[in-house]
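One chain comes next, on its own, written as structure tokens: the form predicted on its own.
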Amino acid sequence: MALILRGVTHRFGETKIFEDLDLQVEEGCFCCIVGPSGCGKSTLLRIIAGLYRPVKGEVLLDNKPPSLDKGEIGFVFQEDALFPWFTVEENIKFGLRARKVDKSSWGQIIEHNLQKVGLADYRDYYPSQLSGGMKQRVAIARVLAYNPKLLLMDEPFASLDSLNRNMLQTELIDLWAREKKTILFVTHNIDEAVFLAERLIVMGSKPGRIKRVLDINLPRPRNRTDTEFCRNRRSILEIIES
């Protein structure tokens, strides 16, 4: 297992978020988390990243506590979180500098990752000159540049229109198929989860808990109008609503 959570308990004040939550994610798995608002999906990612410290329990990545500072974990947020005064290339450099990547390799790394996300011709552009989808591609490239073991994504496409969202979903799957990163992807969108996930975690709330873990055994590329796709989507909705 790449990622293991054992007995994770967390509270905000008197409000219980999780109680003895267990989770295992295999290396190279694309795993989506769905559930109602307030069930703790985003909080769970922040605990895994080390941004929040749980009241009880442990988080292990490759059998040891993970380190965000060492570049073992990459985090892509709902908003692109780019620095508006930096160009695309400078935003990626910032991530490399923060993770103390050898400066002599920056040029090659930046070129390689801009090619990955289709933005090699936009290295000198500022975020204000890019579309929402392009900014999220830069955010993904910035994270991939320092080669994290685990990629956490917190509704990264939620603010995009449906056309751009569908396009970036396809690009992300293509990227995952090449890189085989372990990905934990939070979404409210069941269609998105069925399109992306190999494994799907359905959460319940009050307190946050894992209701079901499902394997999505659909061939790729996936067709959103296919009968089995629709059946999976309907089944997940029924689990969430039950």
Contents of the next structure:
Amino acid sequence: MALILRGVTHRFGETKIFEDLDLQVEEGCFCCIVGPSGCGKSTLLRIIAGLYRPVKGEVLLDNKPPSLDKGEIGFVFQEDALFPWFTVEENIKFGLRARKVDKSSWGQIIEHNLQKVGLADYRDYYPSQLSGGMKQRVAIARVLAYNPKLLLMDEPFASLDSLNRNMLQTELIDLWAREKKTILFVTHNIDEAVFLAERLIVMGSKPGRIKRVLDINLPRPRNRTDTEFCRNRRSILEIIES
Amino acid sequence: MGLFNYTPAKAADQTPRTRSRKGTDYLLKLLSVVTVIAGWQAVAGLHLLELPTPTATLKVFIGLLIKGDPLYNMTLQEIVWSSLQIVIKACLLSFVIAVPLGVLMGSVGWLRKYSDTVLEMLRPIPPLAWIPLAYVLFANAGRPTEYVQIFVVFIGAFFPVLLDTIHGISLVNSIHIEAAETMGASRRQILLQIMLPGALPSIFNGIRVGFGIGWMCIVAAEFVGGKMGIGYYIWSSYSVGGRTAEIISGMAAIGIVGSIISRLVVFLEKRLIPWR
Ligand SMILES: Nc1ncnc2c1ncn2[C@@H]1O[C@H](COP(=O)(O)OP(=O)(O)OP(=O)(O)O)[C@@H](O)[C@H]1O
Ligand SMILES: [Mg+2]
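I would like to compare: after the form predicted on its own, may I see the structure of the form predicted together with its partner chain?
And the full complex, kicking off with our chain again.
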């Protein structure tokens, strides 16, 4: 799903968050966003999702403004967004019901997606019985289950240990390669960005703006210890710190 | 040795301490009851006040439970039950109205503003102050006393439930609503599956308080009118004179029933909110 932002300006009260922001993301692109804390990454994702309406400018998803009721978007939030009153299974069902997915296929979809994130045995657990990392996996499974075309992921792996993080990164890349979804992925972790992204958006703050857009042309599968990988990481760090 | 031996040792070290703390808690609870009864015994025994002794009262209380009161031809349970029936009817009615109204007022901005002024005017009026007007309003009804009592208990239970429901809705985490919205959930789905369960703990608090106030209101309403119920029983026992033990027995029954109701709601809450 192609995404275009034109002249997007946003304020919270008097505070300017964005001024005249332009961005284009082609269909099927894996796009990472990095930037200092508070520069407006989460706000940008919410505007794209249609949760916030920008003060000025327009957002186009496949040439149409974003609309919430179509549920074309899968949003994985930075905060814990699982519904605590539903079990793991019921959390996934909520999305399927909202998307009006045919009920006869629910069982299989839930099984399949929980397996994808390695939590098939936790169907009947409440979120309060899961660790932070497990919750985030369920949040991802909940979104994947209704098969959105555009994935907005706000630091989804930030609370995971590095082993789990690396594993889920690989799985996400596999998923993306298989299903060619458009993905916008916010992260604080340069390593993660270089490992995942085809395109990297470096944001700056005050007001939030796009400092640089880079293509990362490393072949896949990528190797974190590769000299090319490290060279890319170093140059990106220089750009961010400049 | 090392790590694996350390953990159980620490656990074993803690268990007796918490257990003995529980023991002291229990002892303190018992002691507070003993203090009250001993004080009562002293006051009654020394004739400082015209009170029956605790043992004499207990005898009357048990007699009322088993044989009943000859003046009224009813056991204490039957008397309490007739009040309780009214409280249950009135409270259920008030919850059925206050919870949906609270959910709507909490989630629809203009409705909240529209009804806020009127509710803020009505809320400070004590439920008992409605009694005279209620008698006027229900004068031509079939059983005016019962209607008045239901009405007064209804008013008493209504506001805590309404306010706690509104409060509960305002506490619903906005991230949950946003998550539901991005999944394409309908307004109805958000209201019933996100707002309502999110507000449920607060709603239950309102129901517990509402029942408590309703139970107080029925006693007062029965003082004023009617020929039935626990309020009528202790008031008329006073009018007859010389029946202090019966009065205290009635008061004890009110206290016991009140605390049972409150525990029942808490029990129900634990069953209905398993995710906490
Ligand atoms: N609902 C809101 N109301 C008012 N101000 C807000 C709101 N949400 C965010 N802000 C402000 O907007 C700015 C950008 O916030 P945002 O959460 O988008 O940053 P971020 O880049 O995601 O930061 P982080 O990396 O820490 O998650 C911050 O200065 C924040 O204080
Ligand atoms: Mg953020």
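Numbering follows the first chain given and starts at 1. C-alpha atoms forming the largest set that superposes within 1.5 Å between two forms make up the rigid core. Source: prediction; values computed, not measured.
How about residue 103 - superposed on the rigid core, does its CA move between the two forms by 2 Å or more?
The answer is yes; the displacement is at least 2 Å.
My question is whether residue 138 is one of the residues whose C-alpha shifts by 2 Å or more between the two forms, given a fit on the rigid core.
After core superposition, the C-alpha of residue 138 moves 2 Å or more between the two forms.
So the chain behaves as two rigid parts; what rotation angle in ° separates the smaller part's two orientations between the two forms?
So the smaller part swings through 16 degrees relative to the larger one.
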